[in-house]
Structures are given as structure tokens and as C-alpha cells.
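First, one chain by itself in C-alpha cells, the form predicted on its own.
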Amino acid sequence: MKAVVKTRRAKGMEFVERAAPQLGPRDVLIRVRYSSICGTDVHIFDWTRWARKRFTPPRILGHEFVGIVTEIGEEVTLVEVGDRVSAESHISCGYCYQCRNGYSEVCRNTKLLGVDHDGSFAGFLALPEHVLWKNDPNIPDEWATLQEPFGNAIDTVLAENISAKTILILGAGPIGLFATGIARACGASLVIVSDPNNYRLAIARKMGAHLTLNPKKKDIVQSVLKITENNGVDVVLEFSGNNQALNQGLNVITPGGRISILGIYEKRVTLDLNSDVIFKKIRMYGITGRKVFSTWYKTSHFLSSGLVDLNPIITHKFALKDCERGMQLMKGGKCGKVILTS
């Protein structure tokens, strides 16, 4: 089969021939229909500081997908041949302290799909049955492949109730755009999106943002305080991974508000804990992955019911062999979500 593989410890990747994966007794073979490119894949492609510390080649990339079960191991009971599935990308052990306390997304022995386990940028993918998710028939393939990152946005937005709250979203990458739609669907009274990319700000408006701000042209702190009559916002959702944006967000949270942080930072961050967090009594949430599998149920309900429309975010589709074109678009911020066809 053809696959996109990170073959060496350097920038780039290769489109090569690989043997189809073998199955264990509880494994499932999936014919991949669609995959989508994630920021994590771009980090690996670009061989960033995070990738150099976390990733060991060779490995097939990709972890957001939808596909059809074509073969099952002899002990598999949860799915059947012909089922249309996606998967949780955190392959947890099920036995550690975190797993047994309901935090399998931070399992101490977790293997990440496309990082520690061969991923979905291939014709076929083999996974243990316990990470699979049977897709609602009302969710189209293009949306089904986005459920994994959409779940990240759900947990970031809904770490607490947001009904009638004022919200600042920092970063209009795909997950920030998902969050915009989720916040509107859940009754946020004001959704402000900040990003230096006008292309993505235009998508944010299609997703329901009341106000979009470009920090290259507007002072974010002054603009947010002005529109909120100097109160600041109830909630900040940080997706950018940018230290300056993080501090802007902390500056404009109203005392007693909260911030949820999903962005990944290339360097250590600096912030004023005393003034911006402690004395303002800010609640701060670190978000990683999804709550397995409760967030998947929420994702399925959001998408199958039409509460959030993902079509404005899906801007490009390429054949798997043209994956690098999608990577370059992601790097340049000239896209929303890029989908690959296997």
C-alpha cells in the first residue's frame, strides 16, 4: 500500500510503498477513506523542537480519519466488517492510575496514533478495537474525519458552561474555528476571534463570530475592553500557542473568569501569575485530547444534528500523494482544514 512516512530525523516526509499492517486477535483492519491534516502532523513534517523531542522515525503519519472495517481479529466483538469507523488517537493502556480514574487521555503509557503507532496517511490502518468509534450515518465522511480535532474544541469550550457568556478566542486555526461554531451553538452572547490571518478570520465570521480582530492592525486588549465596557470577557480560549496572545487573553479576562488552553508552545512562556491569575481569581484549564469517550458522544450529537456546520472550514481536498501541498498550505495559513483521499 502507499503511505506518507516520516523516514528520517529531518524536515519533510516521503510517499512510499509499505506493507499492509498485520492484525492481532483484538485488532481491526480499516480501509482509510479520508484523513485530515492536523497541526501535529505539520510539526512532524517541519521537524520542530516538539517533534525532535517526541517523534522517532520511521512512522506513517496521520490520526484524523474515517474508513471502513475490512477485517477483524478473532477476538474482536465491538465492530463488524463493513462498519464505518473513526478512532480515538490516544491508544491508552487501560491499567495505569490515570486510566482507572477516568483520565485515559493522559494515560502514562499512551501511544499516539501517527506518532507512536503507524497512522492514517495510508491505504490501510490497523488498530485495537477499544479505540474505535462507529460513525453516525447522518455524519458525512468529510465531517466524520474531523471528529477527533472537533472533540478538542468541545472540551476547550465546554470546560465550563458558556451560555450567555462573553468569549475571546485566540487563534483561528481549524480548532479555533470549530470552537467558534460550538460557542455560538451553545449560546455564547459575544464571540470575539483574534488572529493575524485575514483568510481565517473570514472563515471565523462564517462560523458565527460576532467580531474578528487582527492583532497586526488592532490592539487586542484595548479593543476587547472597549466592546465589553471595560469589564473584559468571561472566557478566553487559547489555541494559538503564542506567548503574546496568551498574555493578551489573561489581560482581558474579567476577575472570576476562566481560560482554557489547548495551544502548544514552542518555548517556555512568561506570564504575570500574581496580577493576571491569582489576584483575579482566574480558573485555568489545560486541555489535551478528549474525554474518552464522553466527548465523542457530544461530537456525534453536534454534527449529526447539524448544530455546527463544518463545510466553511473544509477548504481543500488532495489525493494522499499530494499531502505535502496540504502541509505547505497549513504552514502558510492559507487554508481551513485540508482533507486527504486515500
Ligand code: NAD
Contents of the next structure:
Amino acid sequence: MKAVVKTRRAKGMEFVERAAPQLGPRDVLIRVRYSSICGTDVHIFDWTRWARKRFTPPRILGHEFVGIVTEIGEEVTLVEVGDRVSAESHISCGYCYQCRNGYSEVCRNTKLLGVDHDGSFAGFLALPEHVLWKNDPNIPDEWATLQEPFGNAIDTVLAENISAKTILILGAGPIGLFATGIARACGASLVIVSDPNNYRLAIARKMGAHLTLNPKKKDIVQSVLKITENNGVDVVLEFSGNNQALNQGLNVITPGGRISILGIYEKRVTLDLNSDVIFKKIRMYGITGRKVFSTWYKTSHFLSSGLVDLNPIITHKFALKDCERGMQLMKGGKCGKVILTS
Ligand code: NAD
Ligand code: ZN
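To complete the pair, please output the form predicted in complex with nicotinamide-adenine-dinucleotide (NAD); the form predicted on its own was given just before.
Below, the chain from earlier opens the complete complex, with every other chain and molecule after it.
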């Protein structure tokens, strides 16, 4: 089969021939239909500091996908040949303290698909059955491949109730854009989105943002205070991974409000814990991965019911062999989600 492989400890990747994966008794072979490119794949492609520390070549990239089961190991009971599946990309151990307490998203032995285990930028991939998710027939393939990052957005938005609340979303990358749609679907009364990228702000408006702000052109703190009559917002959702944006968010949370943080920062962040967190008595949530599988059920309900429309976010589709074009596009930022056809 053909696959996109990180072959060397250097920038780039290759489109090469690889043997189809072998199955263990509890493994499932999946013929990939679509994969989507995540920021993590771009980090590995670009061989950033994080990738150099975390990633060991050779490895097939990709962890967001939809495909069809073509073969099952002799002990598999959860899926059958012909099922249309996606997967939780955090392959948890099931045995550690966290897994046994219902926090498998922070399993201490997690293997990441496309990082520690060969991924989905290929004709086929093999996975243990316990991470597979059978897709609702009402969800189109192009949306099914996006369920994994959509789940990140769900856990960030719904860490607490948001109906009739005012929201500031920092960062309109794909996950911030998903969050915009989710916040509107859940009845947020005011959704403000900030991003320096006008292309993405235009998508945020299609996803239902009431107001979009470009921090290169507008003072975010002043603008948010003005529109909220100096109250600030009830909820801040941080998807930018930018320290300055984080502080803008903390400045405009109304005392007693909450912030959920999914964005990942290049460096250690600075914040004014006394004024912006403690004396405002805000609640701060770190979000990682998804609740397995309760978040996947919510994802399925949001998407199969049409509560959130993902089409405005899917801006490009390429053949797998043109994966590098997709990576370059993502680096430039003139895109929403980029999908690859296997
Ligand atoms: P992305 O990089 O596509 O989006 C980030 C967006 O933030 C970009 O559109 C960028 O223009 C914008 N931005 C940059 N500076 C800004 C500023 N000062 N103010 C407002 N916006 C600014 O990323 P994504 O795929 O949408 O993911 C969102 C974030 O979540 C990333 O930081 C990613 O690393 C992180 N992430 C975390 C997890 C987790 O499990 N915690 C999982 C996936 C992604
Ligand atoms: Zn574990």
C-alpha cells in the first residue's frame, strides 16, 4: 500500500510503498477512505522542537480518519467486516490509575496514533478494537473524519453549561471554528471570535459568530468590554496557544466566570494569577483529548442531527499523494480543515 511516512529525523516526509499492517487477535484492519490533517501532523512534517523531542521515525502519519473494516482478528467482537469506523486516537492502556478511574484521556501509557503507532495517511491501518467508533450512517464521510478534533471542541465548550451565556473564542483554527458552531447550537447568547487571520474569521461568521475581531486591528479587551457593557464575558475558550491572547481572555472574563484552555503554548506562559484568576474567582479548566467514549456519543449526536454544519470548515480536499500541499496550506493558514483521500 502507499503511505505518507516520516522516514528521517529531518524536515519533510515521503509518499512511499509500505507493507499492509499485520493483525493481532484483538486488532482490526481498516481500509481508509478519508484522513484529515491536524496541526500535530504539521509539527511532525516541519520537525519542530516538539516533534524532535516526541517523535521517532519511521512512522506513518495521521490520526483523524474514516474507513471500512476489511478484516478482524479472531477475538474481535465489537465490529464486523464492512462497518464504517473512526477511532479515538489516544490508545489508552486500560490498566493504569487514570484509566481505572475513568480518565483514560490522561492515561499514563497512552500511545498516540500517527506518533507512537502507524497512522491513517495510508491505504490501510490496523488498530485494537477498543479504540474504534462505529459511525452513525447519517454522518457523511467528510464529517466522520473530523470527529476526533470536533470532540476536543466539545469538551472545551461544554466543560460547563453555556446556554444564554456570553462567550469569547480565542483562535479560529479548525477547533475554534468547531467550538463556534457548538456554542451557537447550545444557545450561547453572544459568541465573539478573535483571530489575526481574516480568512478564518470569515468562516467563523459562517459558523454563527455574532462578532469577529482581528487582534492586529482592534484592541480585544476594549472591544469585548464595550459590547458587554463593561461586564466582560461569562466564558472564554482558548484555542490559540498564544500567551497574549490568553491574557486578553483572562482580562475580560467576568468575575465568577470560567475559562477552558485547549491551546498548546510553545513556551511557559505568564499570567497574573492574583488579579485575573484568584480575586476574580474564575474557574480554569485544562482540556486534553476527549472523554472516551462519552464525548464521541455527543459528537455523533451533534453531527447526525445537523445541529452543527461542518461544510464551511472543510475548505480543501487532496489526494493522499498530495499531502505535502495540504501541509503547506495549513502552515499558510488560508484554509479551514484539509481532507486527504486514500
Ligand atoms: P490552529 O493552529 O489551526 O489554530 C490556532 C489559531 O489561533 C490560528 O488560526 C491562529 O491564527 C490563531 N491565533 C494566533 N495568535 C492569536 C492571537 N493572538 N489571538 C487570537 N488567535 C490567534 O490549531 P487548531 O487545530 O484549531 O487547534 C487549536 C489549539 O489547540 C492549538 O494550539 C493546538 O495545538 C491545540 N490542541 C490541543 C489539543 C489537546 O488535546 N489539548 C488537541 C488538539 C489541538
Ligand atoms: Zn492507562
